[in-house]
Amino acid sequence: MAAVTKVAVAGCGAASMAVAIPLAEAGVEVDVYELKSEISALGSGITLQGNALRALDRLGVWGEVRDEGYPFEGLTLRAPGPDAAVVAELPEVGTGGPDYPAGMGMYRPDLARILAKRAEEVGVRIHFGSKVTGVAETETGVRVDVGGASVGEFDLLVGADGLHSTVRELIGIEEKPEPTGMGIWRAFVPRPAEVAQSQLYYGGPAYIAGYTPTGEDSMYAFFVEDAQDRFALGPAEGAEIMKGLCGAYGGPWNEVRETLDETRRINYTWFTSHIIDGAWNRGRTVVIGDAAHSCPPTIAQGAAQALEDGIVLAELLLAGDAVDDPLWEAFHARRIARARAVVEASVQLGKWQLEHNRDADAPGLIFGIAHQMAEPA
């Protein structure tokens, strides 16, 4: 018998679906409350490492993800400048094992759509336009309010409601994402034929210039810079800034520059970081994914860690017989150190760049984390 029969989940992202799908498959009643009115059709690209692909297979969506995304092996490092000289061709650690590619790029809303479709297929009830506004422990569970009114009592509330988690605030956890000092421009552009894997350029006017293929005809391109107040700029202004940055980089950037305009889903955000110090739960409410930990995408492990959070939590809930201290101890033992290693390494890579530290062993740090992630969560 599972530790839960009825679970509420706040949020409809990767972490949410990763816990909801296995629970519903096992017969647990799962209600997901999502603030947005629908699965967003807009968003940026996402890079999925092998351990994320392994997790998606566990959720029953690997076939669809493989068909929608662009799998690749290895990472190319190139130098800034008109020649865009190749500095290194790096093999990637297969963090998902031999059954999956080392990495995959795809459009983030496509992944969200695939996961939500799978969740509904196995019986998850997704309530859009619904915000969790209250949490109260009872003798037998947790009472959840949505939109200011009670929606009932549940055995568990999972706060998978992202960086600016309401659930995290409601249960009194004070840690929250803080800027790291970097900002990133992203755009979707046609994929030049020569781009068959992620490529990164270090140096020039941007800390990192890079792109990742997301399909046969698409890729997302990005520039990492000092964090600036760019949020009032419109798509056309963002396109002009990105086109200007392209001028310092050769190779495929020449094609990218010609296609950049306001229609390319230009997006600008700051890098942030946090991890909850100590337990991620307060009684029968727990936060996971970006609500519990976040980091810059310098190692591309954010989605993988969110998926692993949800899958591990579901596994323990289905194997246990109570939502009690031993269950939380087992969950934290499997998740906190692993998530912390990713957060700290991701932040360290950015810090070295901000400090212009040319002696730092960035490849060693990246490969070290990759080997850790190759071990199942």
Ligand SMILES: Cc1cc2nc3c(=O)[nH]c(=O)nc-3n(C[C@H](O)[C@H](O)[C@H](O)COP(=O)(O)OP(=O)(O)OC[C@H]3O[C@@H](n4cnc5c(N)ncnc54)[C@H](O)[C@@H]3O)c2cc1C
Given for the second form:
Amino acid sequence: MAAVTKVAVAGCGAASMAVAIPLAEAGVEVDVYELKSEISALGSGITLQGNALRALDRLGVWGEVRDEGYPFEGLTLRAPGPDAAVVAELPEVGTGGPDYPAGMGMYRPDLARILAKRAEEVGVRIHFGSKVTGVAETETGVRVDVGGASVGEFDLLVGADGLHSTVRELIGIEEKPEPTGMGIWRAFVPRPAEVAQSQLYYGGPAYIAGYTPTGEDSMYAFFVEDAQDRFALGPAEGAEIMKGLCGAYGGPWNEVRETLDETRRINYTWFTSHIIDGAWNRGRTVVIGDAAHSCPPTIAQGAAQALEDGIVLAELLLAGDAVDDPLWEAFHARRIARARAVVEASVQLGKWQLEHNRDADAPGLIFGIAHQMAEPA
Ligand SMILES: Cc1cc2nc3c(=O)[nH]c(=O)nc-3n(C[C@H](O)[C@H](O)[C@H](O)COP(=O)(O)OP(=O)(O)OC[C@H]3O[C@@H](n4cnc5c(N)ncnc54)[C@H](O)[C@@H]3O)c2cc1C
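Mind pulling up the form predicted together with the named molecule next to the form predicted alone we just looked at?
Following is the full complex, with the preceding chain placed first.
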């Protein structure tokens, strides 16, 4: 007998799907409430490390992910300048073990679609256009409000509602994402033939320039700069800024420069970080994924951690027989050290850039975290 028979989840991102799918597979009734009216078509690419791919396999979608994504091995660090000189070839750490590639680039909306399809196949009910607005503990469960009206009582509410989590606020957890001082431009562009893996360029006019292939014909490219108030700029202005930055980097950037225009899903956002140090739950409501911890994507582990949170939570709920303190202690013990290691390393990498610290051992830090992530969650 599992600890739950009826669960509500706020949000329909990676964390949500990772808890919803295994619960529904085991016969738990799962209702997912997502404020958007459909699976988000927004976004460009995402890098999935091996441990994320292992998690996606657990969710039963590895075959589809493998078919849609672009697998690669290793990470190359290069220098700015016309020669785009190679500075380091980081040894491969297959964080998912030998059964998966070290990394994979993917078009974000494809990943979202694959996960939601799988969830619905195993019986998860996804309600779009449904914002979770209230939560109240009762004697027997937790009452959930959506759009201001109750949708019933559940054994558990999972707040997988991202960075600006409503659920986190509703249960009175005060830690929340804070800007780290950096902003990122991203674009989804045609893949130059020579781009076959993730590559990062430290220095030049951007703190970090980089790209990851997402398919035979596509990749995403990005520049990390000081956080600025760029939010009012339109895609055409964003494309011009990115084109200007391309000029300082050689190699594939020459081709990227030619293809950049306002149609390339130009996006600008700030990096944030936070972690809830203490319990991630209050009674029968818990937050996971970006709602519980966030970090700059400097080691591309955010979605991996969100997936792991969901899978570990589902595993404990299915193995337990009550939503009680021992369950929450076990969940916290399984997740906090790993999530904190990712947040701290990701923030540290950005900080070294902001401080122009030339002696910092970025490859060493990236390599060390990869080893840690290779251990099962
Ligand atoms: C610039 C950038 C690049 C990144 N690149 C990578 C990368 O390459 N690799 C990687 O692993 N990670 C990356 N990340 C991190 C990754 O995107 C996140 O960690 C991951 O998407 C978190 O998933 P989630 O399910 O917790 O939240 P989300 O994906 O944000 O999902 C939350 C969902 O909840 C919904 N929602 C919000 N409020 C409510 C409400 N009240 N009621 C109902 N629904 C609600 C939202 O609409 C959303 O659909 C990046 C992050 C940034 C900012």
